[in-house]
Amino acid sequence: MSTALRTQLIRALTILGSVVLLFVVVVTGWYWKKKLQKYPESTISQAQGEQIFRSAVFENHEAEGVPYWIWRVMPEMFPQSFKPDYAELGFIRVAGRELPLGMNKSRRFGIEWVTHNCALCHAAAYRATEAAEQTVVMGMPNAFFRRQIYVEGLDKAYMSNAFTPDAVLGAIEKHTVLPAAEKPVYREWVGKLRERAIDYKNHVGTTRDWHPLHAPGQAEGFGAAKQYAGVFDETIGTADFPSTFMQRPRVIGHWDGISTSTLERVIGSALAIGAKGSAIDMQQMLDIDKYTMDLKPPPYPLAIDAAKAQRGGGVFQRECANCHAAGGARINTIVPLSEVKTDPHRQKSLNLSFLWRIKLGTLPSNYPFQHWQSSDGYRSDFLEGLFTRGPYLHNGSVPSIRDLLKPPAERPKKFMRGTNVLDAENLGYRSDRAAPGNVFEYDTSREGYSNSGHEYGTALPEAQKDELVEYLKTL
């Protein structure tokens, strides 16, 4: 074949491939638009929305769910992985509720299960002082939940030689007498959980195969999905759980501004914890989406110096409002990495090939995300409820707002994470070793953990920094 003919053939095949791809995109978009139109707009109240947010059951029993009595006995069967009642994993416990927030009971396959929903990562509690009772807040990022330890600990236990039907049923029978009809179901699921863990390990490995141990309140954004999809690279997508406050004005979402649909963000969260795309309860997704649209954060619970905050409001208008206030020219925009200079790993982990697999619905969830887009930086965001959202930057690499106003070289290079006790002076959570719950030393020298960048306001006089911090408590 001549060179000219080969060139023409390649060109023709390229054009044909482009046409086919365009056809698939159009048909996929039409299908899901039609599917969504079957569901009426949500009309729930905020109170109803909170109940759904707390108690929603996603169809993730076979992906991340755990049969209830197996979940109950895992800490005593595997004390090397879990403390009693899963202590130190950062679950949010509330009075009168057996399971942590974000975990719910439902019945499937003839037995009770523990499954996860949005509140596992997007509901949390703070304490105004070390002696104070906790205040639970819906939409607050759970900066204390150790998801990696929990999920990998379960999988390690499932693959253990000690995880046998006889051992599991023996442990359960110390607490309850299972109905005769449930015993064979539990025996069967002991084997299925082992198979699930082995399959996941074979396809994906563990998070630590490509990234060090996560801090509390963090997750790998795309790593597992990439490897299931056959996209293998060495990027690090680790980021802190974001808040879900006031989604209505957020035209773009996720840390990198990669989504322009609030509904797809809700659906993506369900899929991320194992829900099947084919089993998504769209009305439930619409209800949660409506609830988070106008979900307001709580007011700052400690004393605020009103005069200082008023002066800080002027500093904010000059230094911050352009990117972080309604009406600012750069709010809801992507600030390029070349300018913001924060850790680049998360942004670089969403490569073009993987992005199109997401948009076309070719991942295991088989759900197409039509409103995703590429990004070259991180989004400029609103700052409401800022005191509940520490540590700061997308990777939680700066413990307080006061530290964020320092030049990067002067920010803490190591600090502790895990406590929910507020740092009244600096705006954030206490990051000293003495604070109860601090279980993880965050080292900013690690890959993906850099505290560089976002140097806005770092040259302000110290008095103005203090005033700005005081004002930010009022948002």
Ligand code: HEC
The other form holds:
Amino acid sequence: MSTALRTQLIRALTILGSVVLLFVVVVTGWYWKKKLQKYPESTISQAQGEQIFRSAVFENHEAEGVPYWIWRVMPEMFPQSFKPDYAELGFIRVAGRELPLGMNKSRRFGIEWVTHNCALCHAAAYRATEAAEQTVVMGMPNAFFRRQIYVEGLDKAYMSNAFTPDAVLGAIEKHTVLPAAEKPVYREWVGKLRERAIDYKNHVGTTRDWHPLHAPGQAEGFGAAKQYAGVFDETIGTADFPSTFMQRPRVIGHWDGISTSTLERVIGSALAIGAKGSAIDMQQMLDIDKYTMDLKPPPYPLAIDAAKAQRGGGVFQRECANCHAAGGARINTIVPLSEVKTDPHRQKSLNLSFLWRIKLGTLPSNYPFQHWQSSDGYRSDFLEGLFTRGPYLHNGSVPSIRDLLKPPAERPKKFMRGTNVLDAENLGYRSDRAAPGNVFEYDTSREGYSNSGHEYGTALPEAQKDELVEYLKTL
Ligand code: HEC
Ligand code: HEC
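Having displayed the form predicted on its own, please output the structure of the form predicted in complex with heme C.
So here's everything in the complex, that chain up top.
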């Protein structure tokens, strides 16, 4: 083929390619506009919103739910995984409530179930001091919940030879007499849960087994979405549960800033925890969206040195406000990895091909997800309620704000996670071995767990760092 002919051919193909691409974009846009009606805004009060956030039941029984009596007898049947009463899994227990926060009972398929909602990971409790009672806070990340151990423990139990209909019914009947109509349903679900676990192992388990052990308060947030999109890779997408405070000004969301719609974040999250797309209750989604848009953290519960904090405000304005305060030129934007230099794994776990698969793949569904943007870094976030948000950075690799203000080489290389006792001095949770609940040693040398980057403020004089820490308590 002559060079001229080849050039012409390439040009023709390029034009054809562009026309096809343009066509796809236009048709996609049109189809999506038709499909996604403008939903009316929710008008619920914050108090009503909290009620919904705490007690919402999504249609995730089949995908992730546990029949109530099976949930009850698991710790007896598999004490090595669940101890008495699921101790050490970081569930938030509230006086007078049988199930942990974020778990609720509902009836489906003729029996009672336990399913979880947003509050399992996005609500928790801190203790101001070791001796203090816990204070429950909606929207704070449950930095204590060991999701991976819980879910894998259940799956392992379901697949074990000890998990037979007779054994399960026998364990249940030590506590209650099941109505005759429920017995066959329980028997059937013992089999279905085993199938579900095997199916999960065969599909997702291959990547999940490879994944490193998660710290309390972590998950692969996009694991389910990637599965849906048919992306099975070996990247490490582990991230800490973020807070869900004040979503309204968070025009972009998720650690890497890829989401540009608060409502899609809510619907996507419901689907991610197993809710059936066909059964999504749009009013419930809108209500949760409204509630989290305006959800405020409580004020810092310990003493604040006001004069010191005021001086720290000046330091903050100079060193941090541009990226972290309303009105700052770079607040709620994506800061490239090449600039922030924190651990790259979570950012690299989602790419453009994933986003397009979700955009196009959900087009025929009830909820076409269109509000995504590509990302080459991590989001610069608002910093309200910081005392409930430790450990810090997307991978929770820095135990306290004071440590974040040290150069990376001087930050703790290993520290303990799991306690909900505040570290009054350093702003964060206590990270020493003696703090009750500190069950997990976080090792920053592991892949995905690096505490590198974010060197802002690290060269400040010590006195100014002190002032800055004091100021950050006031946000
Ligand atoms: C199993 C724990 C878990 C549950 C349950 C859960 N989430 Fe999340 N959520 C996460 C994780 C992890 C992320 C971070 C994902 C990422 O960016 O890697 C996240 C991110 C979010 C964000 C983005 C916050 C921000 O500022 O960027 C919102 C909003 C959110 N979730 C809302 C919800 C809602 C609403 C529900 C219930 C329908 C829910 N989540 C259920 C773990 C959970
Ligand atoms: C150039 C923009 C930029 C500047 C300036 C900046 N930060 Fe950040 N900050 C970021 C980004 C981006 C992240 C997210 C990094 C990650 O999670 O990997 C972040 C994360 C944080 C976090 C963790 C939040 C969480 O939810 O875990 C804290 C705390 C923080 N910054 C405090 C500060 C302070 C204090 C200063 C000033 C001394 C400062 N930052 C200056 C961009 C900036």
